[in-house]
Structure formats: C-alpha cells, structure tokens
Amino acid sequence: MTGASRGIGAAVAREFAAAGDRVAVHYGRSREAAETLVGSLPGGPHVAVGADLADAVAVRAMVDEAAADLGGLDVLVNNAGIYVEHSIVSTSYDEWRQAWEQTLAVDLVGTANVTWCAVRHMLERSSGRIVNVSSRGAYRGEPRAPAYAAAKAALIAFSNSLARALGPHRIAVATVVPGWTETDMAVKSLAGPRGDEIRAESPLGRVATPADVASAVLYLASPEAEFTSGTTIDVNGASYLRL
C-alpha cells in the first residue's frame, strides 16, 4: 500500500489489518510515522517499506521487499501522491515544468512502476486485486494544480486498461475517487475561511473521513468484488456528480 504512513493510506492499512490481513505500509519520507502505524496495527506481522516513487530502481526493490516479507502480494493499493500548486497564470516557465515533472513522476509514472512490479508477484498466483486512489479533481479540474488533476485522470484510464489486460489472470482492478477528505493535505483549507464553503459542497454537510474512503477500498479488494473490475467509485458525498 503506497503512501500509507498517514491520512487515507493509514486508514486503509487499519481497515485491512482489522480484517485480519497482513499489511506492507509504504512511506516516502515519513519512516517514523510508518513504523509507528505498523506497531499500532492489530494482527500481523506487518512491515514498513520505504522508497521514493520517482526512483524506478528503489520502487522495484521496495515491492520485492514487501512481497518477501508478506510471503507474496494479494492486493495493491496505490494511494501515494503529491500536490504542488502551479497556476498557469502565476508560475514561471521553470516552476511550471518542475511541477509537472515532479507530480507525474510520483502520481502517475511512480504508480505505474509500482503496479508493474506488484503484478509480477500476482501473476505467480493467478489472482490479485489492485485499487487505485484517484481524485475528484480528475473530473472537476484543479486550476491551482493542473498536473495533479491530469495525473489523477490518467490513473482512471490506467485502471481501465489494466482491468482489461489483467482480467484473464483473475486480477481485478478498480478506482476510488475521493473528494475533499480530512487529511493533512486538506487541513489548512478546511480550517480556513473556505472551510464552511467546502463542507457545504456536499448535501451531507461534511467532507469525507479517511475511514469513508478506506471502506470503499476494502470492498473493492475483497473476493466478493471481483466483478466490479473496471469500476470507478466516487466517495465525495454527492459534492460532484457525473454521468
């Protein structure tokens, strides 16, 4: 599970551990947070594995380490992502290019590389589940971070492609698309002057909790959800509706 040291990733790790699964918690920089999370999970043994997802060599080593520690891989949850503001109106050309390179390297290419490596282990068992965590911004757009929205939209297309390619190997692939969620990434906006406006976007009058998203991920990774392969599930409290 990538990007699992906090927020949605940590909530997903807790859901899987509570269901009796062993979990590999990936971290980029927050090793201490990942190890603390691993130590708090029921069951196990669980493991923390680190890698910069922009480093293809490190990604392969990380996935192989997780598979060795867990005795194989049944489920991959691609949750890691970075968000770098780079409005096309206000950034310099250098800032613009750097934001695109950094964001795509982690949010899209890094995810693709993790998936390729994990699928090698799933093919050995002729079974598996892959759940990719996208964003409402893939549909609505992110004017302050267009690279983030583009990467998250591409992730949905990536999931659809893999669902077709991996179905014959009994590997199901689906996508969860959260809206605003109570994570460290969103805390500043939710606590600021726009907080009430953001919560009012949903007729439920709130934003998602990490547990809301984790519940959807757990279902899509379950044996019962095989025929939902290719599905995209919105978890945004009807704050954004699409056909």
The other form holds:
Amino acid sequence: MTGASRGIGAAVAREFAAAGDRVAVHYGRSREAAETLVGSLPGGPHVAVGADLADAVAVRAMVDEAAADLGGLDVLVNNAGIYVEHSIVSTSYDEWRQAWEQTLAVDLVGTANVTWCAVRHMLERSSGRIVNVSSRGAYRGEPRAPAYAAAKAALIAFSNSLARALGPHRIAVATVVPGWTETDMAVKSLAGPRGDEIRAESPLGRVATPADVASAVLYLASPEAEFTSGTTIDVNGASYLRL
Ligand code: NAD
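Moving on from the form predicted on its own, please list the structure of the form predicted in complex with ligand NAD.
Complete assembly follows, chain above in first position.
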C-alpha cells in the first residue's frame, strides 16, 4: 500500500486491516506517521516500510522488505502520488521541466517500478491483485498541472496493459479514478475561495471522503473482483461522466 501514512492511503490501510488483512504501510518521508498508523490498526502484525518512489533502488528494497515481513504479497495498491502546479502560461522553462520530471518520476515511473518489484512476489504464487489510483484529471485535463494529468492517464493505460499481461498468471489489475477528495493534497483548494465551486461540481454537493475511495479499492482487491480486471471505477460523485 504505497503512500499510506495519510489521506486516501491511510483510509485504505484501515479498511484492509478492519477486514482482517495484514498491511505494509509504505511512506515516503513520514516514518512517524506511518508507525503511528501501524500502531492504531486492528489485527496485524502490520509493518511500516519506507522509500522515496523516485529512487528505484530504494523501491526494490522496500517491496522485498514488505514481502518478507508479510510472508508474500496478495495485493498491491499504488496510491502514492504528487501534484505539482506548473501552468504552461506562467512557469519558466526550468520550472516546467522540473515539474514534469518530478511528477513522472513519482506518479508514473515510481509506480511502474513498485509494480515490477511486487509482481515478482505475486508470480511466485500465481495470484494477486493490483489496484492503481489515478485521477479524474486524466479525463478532464488539469490546466494547472498537465504533467499530473498525463501521468494519471498513462497510469490507466499501464493498468490496462498489465491486466492483459498478468491475466494468465491470475493477477487482476484495475484502476480507481477519484475526483476531488478531502485530503492534504486538496485541503488548500477545498478551504479556499474555490471550495464551494469545487463541491458544486458534484450533484451530491460534496467531494469524496478518503473512505469513499477506499471502498472501491477494497472491492477491486477482493477475490470476487477477479473478472473486473482491466476496469476503471470512477469515484467522483457524478461530477464528470463518460461513456
Ligand atoms: P496525499 O498527499 O495526502 O498522499 C499522497 C501520498 O503519497 C503521501 O503519503 C506521500 O507521502 C506519498 N508520496 C508522495 N511522493 C512520494 C515519494 N516521492 N515517495 C514516496 N511516497 C510519496 O494525497 P491523497 O489525496 O491521499 O492522494 C492519494 C492518491 O490519490 C494520489 O495518487 C493522488 O494523485 C490521488 N488523487 C487524489 C485526489 C484528491 O483530490 N485528493 C483526487 C484524485 C486522485
């Protein structure tokens, strides 16, 4: 479970633990928050494992540590992500390139690397579930963060590709696509002058809670969900509908 020390990741970790699963709570920098979460989860034993997702060597060590501590890996949830603003109208060329590099390194390449490492452990058992957390911005566009939208759209194509590649190994791969969700990533926008406008995007008049997203992740990770492999579930309160 990547990026699990807070936000959507922490909610997903809580749901898995409540369902009786053991969880490896991955963190980037917030070791203390991850350990506090581990200590608060029911069941277990759970573990906290750290790695900067932009560091391919650290990623491999982190995934192997998680698999060793848990005695194998049944489910991988690729949740960690960053959102860096870089409007094409106002950023310098240096800022623009930096934002693209940073965003792709974590949201796309980091996720691909975690997945490669985790799949090694799933292939040993010929079973597994992978759930990738994308974003509504993949469809609707992110005018202030095009690299984020591009990475999240690529993540859907990545999921689709792996669903086809890993089906013969009984590993199902699917994507959850949240809209605005009440977490640290969104708190500034939701509390600011655009907050009401953002909530009004959904006919339900609110944004998602981390628990809304976690329910979809739990379903896709369940044994019953094998035949949904390749699907994408929108969790955006009908704020953006597609055929
Ligand atoms: P968040 O910022 O609270 O959590 C992101 C997590 O990713 C954090 O735990 C952070 O430590 C981790 N992370 C970031 N960079 C990392 C790195 N280099 N190495 C390791 N870990 C790193 O945000 P959240 O809202 O909980 O986001 C979870 C996922 O949901 C993200 O992929 C995000 O893009 C997606 N999402 C969020 C929203 C929203 O409105 N909050 C909407 C759509 C999609």
